[in-house]
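In structure tokens, the next block holds one chain alone, the form predicted on its own.
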Amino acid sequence: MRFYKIIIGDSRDMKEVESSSVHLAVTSPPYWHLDVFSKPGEEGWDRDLSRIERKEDFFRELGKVWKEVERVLVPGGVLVVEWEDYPPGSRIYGYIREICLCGDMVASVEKAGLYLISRWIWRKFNSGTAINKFQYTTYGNLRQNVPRAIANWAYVFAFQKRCYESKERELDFTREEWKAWSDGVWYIESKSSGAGEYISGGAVFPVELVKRIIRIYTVPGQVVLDPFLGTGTTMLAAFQLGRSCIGYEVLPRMLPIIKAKVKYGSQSLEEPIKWEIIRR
């Protein structure tokens, strides 16, 4: 039976998930306190990792999530993280400066016991479509601005839980699809120029990006986890591809958005489907 479980709670403790029961975790974590998604005083705001101000504290707490991910993954299971550095560092420092975060993120995952196996670059949009958004990159402004590249891409990091036995696996994609996907750069257009469709509660990665990841690392019937469910994109992709899914979201106000996106309660003629919401 396929199942879809939405848990309104903190993914630093995933007590609802059995050890070695998840085949793939895929997520886009909060970006430190550089983008804060919760509103002061709202339910769940005190557990929102994006509110942690010190970078060292943020990555320490994020590491607790990765440790739980390592516990629940099956041997050989994979964690995929969409992540990027922070180009508009001027918002913090008051002068032009980019903030490098990818090294800290990779280190926090590997400290939890997973190891980096692959990385892709997700190209979000063509530079020509965002020229009005990034005025500092236009040729006419370069006399007043330091030349800089347009921030039109992000990393897609893949980490694995070590497996001591070699296991043959089925593939849910064709030779031609892999020929295209094995390229290190994926161009998948976002719904808007920049970080993707934005909803107060998280920036949304494209469902096509998540679908590609799910098909590469799982087969139908397996279990996908998103420890930062946000608007529910991972669960939607898992449902459409015939995988079960568990998602954690710390802000209760996101629940109606998630339910609407994933069409909560939908059923299939081919097999029974169980939907569940757990509120801590």
Ligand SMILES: C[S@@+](CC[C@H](N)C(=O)[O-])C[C@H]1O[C@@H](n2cnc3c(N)ncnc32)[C@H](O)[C@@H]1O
The other form holds:
Amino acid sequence: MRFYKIIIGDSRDMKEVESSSVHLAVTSPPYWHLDVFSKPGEEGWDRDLSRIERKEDFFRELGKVWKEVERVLVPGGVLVVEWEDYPPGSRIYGYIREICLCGDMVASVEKAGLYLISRWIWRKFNSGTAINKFQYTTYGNLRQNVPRAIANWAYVFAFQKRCYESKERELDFTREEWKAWSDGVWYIESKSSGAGEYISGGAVFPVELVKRIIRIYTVPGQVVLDPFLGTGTTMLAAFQLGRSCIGYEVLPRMLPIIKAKVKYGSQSLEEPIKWEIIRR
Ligand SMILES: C[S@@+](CC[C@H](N)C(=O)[O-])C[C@H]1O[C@@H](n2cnc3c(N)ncnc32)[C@H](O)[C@@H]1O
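Pass me the form predicted together with the ligand as well; I've looked at the form predicted on its own already.
Zooming out: every chain and molecule, the one shown earlier first.
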């Protein structure tokens, strides 16, 4: 039976998920205090990883989530992380300096026992937010400013859990689709689909991006996990593609947004669907 489980809780402990039961985890993690999601004192704020002040502490705590992901993935299961470097480093240093974070991210996941198998660049075309943020890179301003590229792309890293037997897998995409998707650069529009979706820093990822990842790494009926559910994009994508989904979100305030986005409680004529909310 297809199921959708929203867990309002901290994904550093995913006790609600059985070991070796998830085929794909896909997520866009928070950043340490560069972009804070919670308001001081609101429910869940003390467990929000974006509140962590030091980069080293952040990656240590994030590593606990990856350890849990490693436990719940089936052998051969995949974790996909959408992740960016941090261009406005001047907020921290007081002078122009980009912060490169991809190495820290890959190291934190590999330390948990998953290994990198693929990398894509997601080119966010029509990315108005990024372009507005970096207006000062326009030609007229270059005499006063350091020329810099616009931050209109992100990494999509795929990691795998070791599988010792080789088995043939089914595919849920065509030869033509793979011809386009095996290209290392994906052009996917980066815009949220409506009101209430803005969390902080425009961190919602497009459903098209998640759907592509889900179709590449799973087949219908399999289980997808998002340890940082946010507005629920991964669950929406999984639902639309006939996969089950489990999502963790630490801030209870996000629950109505998630429920509206995934149309919580929807049923299908073909098969029964089980919906569940767990509040820790
Ligand atoms: C970048 S956002 C995810 C956005 C999501 N991809 C979407 O499309 O809506 C990261 C989310 O992680 C949540 N979060 C932070 N710390 C957490 C934790 N320890 N456990 C679970 N969720 C957490 C934040 O509240 C935020 O909603």
